[in-house]
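Next up: just one chain, as structure tokens, the form predicted on its own.
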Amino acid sequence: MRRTYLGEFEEVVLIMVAILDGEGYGVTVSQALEEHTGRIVTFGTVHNTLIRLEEKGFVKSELGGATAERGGRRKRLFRVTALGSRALQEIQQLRHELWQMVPPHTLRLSGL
């Protein structure tokens, strides 16, 4: 089976889209990243990553309804595709397998 390779930031953005379950758009993904990771990200970086993930087939987007708070503009809402879900499952499995191979003494802090 062919492995799916995503950059670390792409992976985190894809996970946030999954968490937001169809309600994720550039601003909410950015806010969720900052809230849950403490990582300060720009809207542009998140937006470009979402577009790249869509081009790769990991997410799909659709326009939501227009809102007054956005001056009548519509939000582009993102949802994880079947390919994106499979990629997340593969990544989770790979990370689990790798963590299981780390000898416990490797992670102990010395001097404590």
Given for the second form:
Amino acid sequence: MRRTYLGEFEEVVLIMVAILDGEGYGVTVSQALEEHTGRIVTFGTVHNTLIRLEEKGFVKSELGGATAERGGRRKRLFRVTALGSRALQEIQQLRHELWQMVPPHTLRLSGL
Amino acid sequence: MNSVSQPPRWARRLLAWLHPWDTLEEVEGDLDELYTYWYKRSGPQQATLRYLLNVVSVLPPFVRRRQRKEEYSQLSILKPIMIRNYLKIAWRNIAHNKSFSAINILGLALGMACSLLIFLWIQDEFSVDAYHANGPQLYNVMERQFYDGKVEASPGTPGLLADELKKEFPEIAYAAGLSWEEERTFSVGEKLNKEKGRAAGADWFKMFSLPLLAGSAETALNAPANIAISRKLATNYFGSPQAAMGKSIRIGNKEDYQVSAVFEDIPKNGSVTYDYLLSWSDLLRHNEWLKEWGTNVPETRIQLRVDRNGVSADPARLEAKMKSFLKSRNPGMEKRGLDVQLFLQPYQEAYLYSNFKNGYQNGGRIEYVRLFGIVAVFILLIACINFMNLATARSVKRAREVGVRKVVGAGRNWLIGQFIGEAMVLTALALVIALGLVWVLLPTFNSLTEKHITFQFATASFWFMLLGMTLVTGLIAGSYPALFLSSLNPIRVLKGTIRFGSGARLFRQGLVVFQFALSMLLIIGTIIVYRQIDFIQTKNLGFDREGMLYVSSEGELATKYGTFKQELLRMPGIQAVTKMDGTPTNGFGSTGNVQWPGKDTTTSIQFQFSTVDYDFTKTLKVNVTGRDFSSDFGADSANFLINETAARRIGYKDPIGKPLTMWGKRGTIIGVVADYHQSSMHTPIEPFIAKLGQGKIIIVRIKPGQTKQALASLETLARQMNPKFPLTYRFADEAFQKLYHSETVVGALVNYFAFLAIFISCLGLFGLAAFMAEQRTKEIGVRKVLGASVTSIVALLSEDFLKLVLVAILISSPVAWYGMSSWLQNYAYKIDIEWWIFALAGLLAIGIALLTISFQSIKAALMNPVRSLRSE
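Please show me the structure of the same protein in the form predicted together with its partner chain, now that we have looked at it in the form predicted on its own.
What follows is the whole complex; the chain from before opens it.
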């Protein structure tokens, strides 16, 4: 299977969508980003990344019902797809395996 | 909403205006929500600031577009499967409309064949002299002569110039003189033949890349008795280049030369030709006068030095330094009102840029190259326009097809691709035919242009050119149908309410006008070139060139000329015999060293000069006032004949009997010869002086209608008196034709091209007329039913085209007039451009157009109206 490339920021956003579990949309994702990683990014960056993730098939989206609080505008809610979750797991697994291969002293030395 | 503050309204508007519509709603909502959040956290200012920043971040080009689910990705027009499809459809269309396709392909093929031939010719012209390894460093040293209020450029330089320049200027690596072409008799054992060659300086083979098959560049021309010969001569006389080395050749049955080198035959694209080269020292030994600094006959070539970094010496600086070099060697010059400056002409340019006007370079063959380049483009363009017109003509039929395709879902790109593809297929077919045509025509073309062009399949430039030509032709030819037909509205097409707008009609009419204007230009050009050449060749030169022979005097013919002349005059068919320094039409040497009482010493008049024999005027059949040289007057050896122009320049009212001093020797003018043309019509008649003496060319006048007898007499006598030398003679009128060789070639070519252009244009008109007739079928039907006559319908249909042709004539006439009058500027003696030429060309164009259209119009007019009207 063709491996789909997942960028670092994409990865973080994808995890956020997973964390938010169905409640992820532009606002919550950027707030979660700010809250958990301290990164303040423009809304456009988050928006674009979500669209790109969707194009790659890692998330799927649907428009939620209209609520009064946003002037009656609907929000687009994102969910991680099976492909997305598998990609995240593969990344985690890969990282884990790589960590196993790091000799302990190298990190200790460089950490000093 | 309960928020206290709102984000700026203009920012919201901006967002609504620019953001992609399919994500607008969610983004607006998200941003509003974020605004409220920021407002609560950090106050209105921060919130507004952040809001603005984020609005910008979701405006194009920063925002990403969400792909619409319902949007299908269109097949790219360049996908192989699509290209295959275009080709298939193109092929079906071509096969389906055989006559239209044939007209199209034929027109394109003719146009392409013609352009290909011209391209090959141009390529060949540019290759002349361009093959020397040292090419960029090679220069011709030329003279710019200021005298008599005129400036003239001359390639002739003093015989000693090359060696002296090399001594004087360190920038010059090598320098060599090159003499005029001479035909001399070679004998090796029993073999006897005339060969053409020159003399050249010792550096010659170091400068010019001419492979030596034997001998070395150092020693080839360094001794007076050395001779370098071509592979051809070596093989003819000695069997092989190696066998020739060191062997001796007797020249002129007098002197022996040793073969010191054998060089490869001069390539076909070399402008300076020679089969042998003698050394410069030998030339100077035989022509002491060449050592004079005042002479300007042989040519001088130099090669600039290249330093260790490969940088060549600067020619402009060298030119400035050597400008007044001749004055330092020849101080007396300026006193005679003559100033001479040296200048450099890049050797590789010399062939294409050889014309000088007022001493400065002014075109040359490059003008023909440009002219034909333009003609090639014109003809190709005419062929392309045909294609466009014919395609539009068929567009009524094709419109339906386009409509159906569009309805089924073809995008505009797809249709453009299809039409361009179709044009490409036709162009490719035309190219194959064109290549075949060129293949067949090349020998004829070569003999017409005296070239040796071959198909160079191996060179990349040839294939590149073919590919480029096909692509460009296909694109141009296919562009209009592609853009026009693909733009049609399918609904209107299928409902049958489509009207071809006035824009399209105007465009088509413009094309026809353009096409015919180009054809008209070529017709007018052809007529004028033809008339000028005819004028030159039939103009009374002032002497009779019919029945005149030039015989070169060699061996016994030179030493025993008196006996030869006497004997010859007794033979049948011979009327008169004389001798001159050169042939009457090719000009002679010139001199400024002529004095007479009352001469203005500050001006220098250059006189053409020749020695002549008795019977000079009788042989040339020129009128003379006073008398010709005659053996009855013993003192004639000191006397002069001058021509009318010379008499005018000298200023004598009645010159006969007046004194004249040439080269310090005083004499009397005994006669004034009527002006005759001594060289081509490009130059005006110059002052001329003749003196009694021994010339090199024997001129024989044949009795009218007795050419055969005369030639037989000449042959017998020459074999009898001069067995060691083969007889060579030329007819004067042939030699004369050669003066206008390039004009004759150009004239013939322009003729063919004009014919082609008109033919191709007419193919186009033919198609267009068919289109018009087809479009107006119903109208014609109604008219006929109402009682219109066939004639009136033919007139109706032809009228439109005639208007266009008339406009074309109006546009092209002034352009043609301007172009042709600047071409005629090349001649000192020329025809006037008369109005009737334009009228004739116009009538021709109208006539041909009418003939072409009438076929279609008559066909349309004769059609049974029932057939055209029944369908409604």
